[in-house]
Every structure is written in C-alpha cells, then in structure tokens.
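This document opens with one chain alone, in structure tokens, the form predicted on its own.
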Amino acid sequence: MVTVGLTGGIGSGKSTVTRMFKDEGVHVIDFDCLARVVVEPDKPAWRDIVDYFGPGVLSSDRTLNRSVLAEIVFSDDKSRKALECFTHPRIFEERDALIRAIKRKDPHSIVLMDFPLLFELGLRKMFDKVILVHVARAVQIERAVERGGLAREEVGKRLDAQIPIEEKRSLSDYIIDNEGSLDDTRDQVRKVIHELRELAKEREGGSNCC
C-alpha cells in the first residue's frame, strides 16, 4: 500500500482535485469529513469541545457551530491546541479503521489522505509522498470571499495561522498548480497518479523477490 498526503490551504481547491483523484479510482480518506463524524452530539470529543468552549459552540439542534467555533481557535493558539487535542486522537482512530478496511480489500492500493493541517502538525512522516494543491495566497482569499461564509480578514486569519505555502512546496514531493483550467488540473493529477502506480508495482515486485 502507498499512503499519500494531500493538503492545501483553504481557497486552493484542494476538494476539487480530491475528487478527480477518487474519480480516477485512488482510495481517498477525507479528514475534513472525519472530523465531522467524531464531533456528533454526546460523542467523547464533543463532550470534550462542550466543556472546554461551553455550550456558546452549539448549534439549536446541539451540533457544534463551525463558524462560531472557527472564530474562537483562529484568533488564540491555546484554544486551537484544546480542540486539536480533543479531536485529533479520534480522527486517527476512524482513519485506522477505514486503512484497515482498505488494506484487506486492496492491499496494494493507493490511499490518499486529503488533510489540510499535514505540516502544520508535523505529520509528514506518516506517508510516503505528499502533495501540495497550491494557488498563489491572493487567489486563495478571492476564491474563499466568493465560495461565501467568510470575510477576507478571517481568510487571511486562518492562513496566517498555517506555515506559508512557499515553505510548503519545498516540503511536498509533488506541486499540483490549480490556477489554471480543470483540464489542467486533471492532466497533472492523472500524471501524479501514474508515478504513484509505478511505486506500488515496485513495492510488489520487492515483496515478490523477499
């Protein structure tokens, strides 16, 4: 099995090209989506958030209010830290339960990882090759502006509080460029997948020689 990372900060379509990778027929785990599931009412994490924060995070319906609690952990690192970890541990759990599954199925699968926090969380060694979907720091901000929901001081909020994405690139092993068309876009993932596709292969013709 190959484990790949992809991240990206928020306006670099990072979803769009998780789903042309899927679409491609790459095994994709999404952490965005993780994180939903281990925040439902009355789970641990969330009883965790609801006592720390109090119950100002919740929604009417006692889910957690994403953009109330954005808000709080964007603007105070400590805050930030209490949630990462309230959640983090969690999220590893169901992500080893999905590999697990994954693994008996196809075990020489390529499984990408779609986690926007990779490098801000040190966790590089966990894969084997990491890409980066990168678009230059204006564009991130008027693509976010657009989707809707956020001003463009709370982008610019949220990206300076992830390492700048020139460092980034310089600790990827592949730079996925989505400024241009989609059919850009798709040409480099299916490129990246190939080379992917060359390691299993090496990875299986070395496990058939052993």
Ligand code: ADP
Contents of the next structure:
Amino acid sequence: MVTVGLTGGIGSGKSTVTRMFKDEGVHVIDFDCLARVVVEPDKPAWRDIVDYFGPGVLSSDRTLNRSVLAEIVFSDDKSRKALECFTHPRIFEERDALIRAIKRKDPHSIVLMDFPLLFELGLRKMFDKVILVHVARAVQIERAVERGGLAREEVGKRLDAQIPIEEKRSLSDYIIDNEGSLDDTRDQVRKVIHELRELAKEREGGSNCC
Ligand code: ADP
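Counterpart to the form predicted on its own, namely the form predicted together with the named molecule:
So here's everything in the complex, that chain up top.
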C-alpha cells in the first residue's frame, strides 16, 4: 500500500484534483469529512471544544457553528492550536481505522488523503508521498473568491496563515500544476497515478523478496 497526502493552499484546486484521483479508482479519505464526523454533538472532541471556547461556538441545533469558530481560530494562534489538539488525534484514529479496512480488502492500493494544512502541521512523515496542487497566489485568491462564501480579505488572511505555496513546492514529491485547463490537470493526475502504481508494485516485489 502507498499512502499519499494531497495538499495545496485554499482555492488551489485540492477538491477538484482529489475528485479526479477518485474518478481514476484511487481510494480517497476525505479530511474535511473526518473533521466533521469527530465534532458531532457529544463526541469527545465536541465536548473539549465547548468546554474550551464556551457555548457561543454552538448553533441552535448544538452543532458547531463553523464560521464563528473559524473566525476565532484564524485570528488567534493559541485558539487554533487548542482546536487542533482537540480534533487531530480523533481524526487520525478515524483515518487509521479506514486505512486498516482498505488494506484488508486491497493490500496494494493507493490511499490518498486530502490534507489542507499538511506541512503547517508537520505531518509530512505520516505519508509515503506528498502531492502539491499548485497555482499562483493571485489565482488562488481569484478562484476562492469566485467559488463564493469568502471575501477577498478573508482569503488573503487565511493564505497569510499558511506556508507560502512556493515554499511547499520544495517539500513535495509531485507537483500538479492546476493553472491550465481541467483536461491538462487530469493528464497530470494520470501520470502521477501511474508512478504511484509502479511504486506500489515495487513494494509488493520487495516484500516477496524479504
Ligand atoms: P480547494 O479545494 O483547494 O479550496 P477547489 O478544488 O474548490 O479548491 O477549487 C477552487 C475553485 O476553482 C472551484 O470553484 C473550482 O471549480 C475552480 N477550479 C479548480 N481547478 C480549476 C481549473 N483547472 N480551471 C478553472 N477553475 C478551476
């Protein structure tokens, strides 16, 4: 099995590229989905968050009010770290359980996880390979604003809290340039999958020898 982390800044095209990997038959673990599951009302992470931030971060149905929480943590490092301490260990437990289940069914698979803040959180070692979805900062801002939901200043603020995308290039094993057409991007995705499958095969061979 080969585990792969996919990352990139906000608006770089992570969700778009992740969908392409899924369409090509790669197992995908959705970080955002796990992040939502672990904070459902009354789960341990939810309780820790409400204890720490107070009931002001809850909506009327007792679910977390994500925009209130996002506003707090994006403007305060200590709060962001606290939130991560509450959620990440639980997310990793869920991830490990999913990986075990996939491995049982398909021991030579590629498992990809979309992880927006992979480098910022020092998680490089959790993956065999890392893919960066790359577009220039100006394109990131344009696309994130066009997609809707966030004002330009808010996108800029979130980008400033992330490691610059150019720096992430040097930390990654594969770069997918997502500035061109979706067809261009899909071609690159197929090439990367081909290389990852070769790697999975090599590993299979290696384990037979030993
Ligand atoms: P992220 O998940 O990194 O925040 P998304 O995949 O949601 O980014 O992409 C941000 C926006 O840019 C979306 O509206 C998406 O449809 C659009 N987009 C992504 N890739 C391309 C591309 N190659 N060409 C044009 N628009 C794109």
